[in-house]
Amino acid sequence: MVARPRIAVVGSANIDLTTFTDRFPKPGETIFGQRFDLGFGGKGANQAAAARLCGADVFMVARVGSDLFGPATIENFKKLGIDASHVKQVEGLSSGVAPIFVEPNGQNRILVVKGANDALKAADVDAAAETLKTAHCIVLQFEIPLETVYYTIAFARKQGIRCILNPAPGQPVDMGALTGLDYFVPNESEAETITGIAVRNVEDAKKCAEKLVAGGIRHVIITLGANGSLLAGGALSEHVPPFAVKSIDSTGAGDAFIGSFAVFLAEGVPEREAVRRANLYAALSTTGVGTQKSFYDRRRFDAEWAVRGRN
């Protein structure tokens, strides 16, 4: 067990412009939305902010826009004491934007201009080498290349480092490159988008993790929203069932699943425990508008745990 796990992420920081709406307008026409928040948002990030509320040392691979936006991003992983001693601008780019829609029944849509995160490459990455060596766990995202993805997946492989990617947005992968990969965990679309099988219910799910796991993956966990989760590997396929909150804004309740799990495991506690934790943090986030605004500290988490994770 590790008292105090080290997190690396090497993904994405974005900023997030989230308009709360009663409907989404026609084509052609305007509406007025019902309030605006800005935040910093981003997958990478947003994971990355998760496991240090969790109480991990947590550090970021990233790259950021020569914009305003820029300065203000590093300067919030350092408030939220994130090693951002591998987060850099990019002269001449962007930082990466995502405009939210929230419908207010907590349904979001959501828009990402990737800007400066699609220039984080696998340079950058053996810049890195010597911080990720040291990491418990290795976390990734689809929202940088995935040249640089699959590099990251052979470089955690060579060094014994266990691996979660989020493969998130959802788009078509190289499953060669994801063999031996540790967890896979995308949403019911992200799934459908990867393997081609339609993900409705839990039985559907239970399918496609199948195939996933045939194709070289070693563990696959897919996150079922207010259903909570499906977790599969080797002969198991279990659903994890999740838990009830009165959600308000579902923005990053995958990532806040992310973050916490790579906490909770490297932790030492259990699989399936850890799953049914991550259940709890990320239904918790959604009780928040935002996302890493919306996430729960330790203390927080642990006396919800206390009383619901006993049932």
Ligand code: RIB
The other form holds:
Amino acid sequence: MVARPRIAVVGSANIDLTTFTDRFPKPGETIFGQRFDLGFGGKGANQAAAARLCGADVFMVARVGSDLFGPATIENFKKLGIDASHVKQVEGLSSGVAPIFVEPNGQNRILVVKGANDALKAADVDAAAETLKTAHCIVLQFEIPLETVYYTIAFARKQGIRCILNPAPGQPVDMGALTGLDYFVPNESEAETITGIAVRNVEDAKKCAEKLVAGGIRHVIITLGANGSLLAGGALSEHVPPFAVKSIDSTGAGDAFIGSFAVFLAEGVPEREAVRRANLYAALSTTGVGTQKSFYDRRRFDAEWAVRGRN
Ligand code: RIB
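Okay, that's the form predicted on its own, but what's the structure of the form predicted in complex with alpha-D-ribofuranose (RIB)?
Once more the chain from above appears, this time first in line as the rest of the complex follows.
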């Protein structure tokens, strides 16, 4: 049981340019969108923000561009209380950006231009090694070079540090490099890209997770959006049901899940219960616009959990 977990995120930081629209333009067509929102995002930064808001000490290893977004992103980490001493600007590269389109039902479509995120290398992980060694958990995603991700997994394994990988955006993976990984947390489309099994329902998710576990990953959690999540490990797999909310923007819900799950688990909450809590934390994040700014802090989350977590 750790009262104040230390969570390290080796990952991406983006600027999100979110447009709310009733429909998408056809080729050659110009239409009006309803609303625009500019915010701090990136799967790594979002997961760091969620972990911090849930009460952990968080440190980030990332690269930002030599544009006006770079210093603003570093400032945002500091404002959130995230240790950004291993977040550096890269000369001559743009920051990561993500044009995002959100439909009236809250469904999103995201395009990521990685920019400086692609400059985060194994040597940068080595440079942060002394800090990383103090973490209870290292969290990774796929918006930085995959070699850096594999290198960090091997580092975590060698140091005996719990490691959670969110393989987003979905890309073909060297499964051998993931052997021994503690938690692999894709959504439906990422799980399909990696295993070749289409995930349209809980049964598909079970098949998919079982294939990943058979490949050497200890625990797999497939996040299923409004259907909750599927937890698998060893010979068991279990559907963990969702919490109903009025969703207006689902962007960053997966990140909210992962950042909060890392904290709950490090606090010593049993695995299934940690998944349930993360389901609620993620669902609540969809009731607000944007990513980091829609995440609940621990006090608000605990108040919701006290009412809704009992059943
Ligand atoms: O998961 C949501 C995130 O994906 C956004 O913040 C965007 O930057 C992309 O990384």
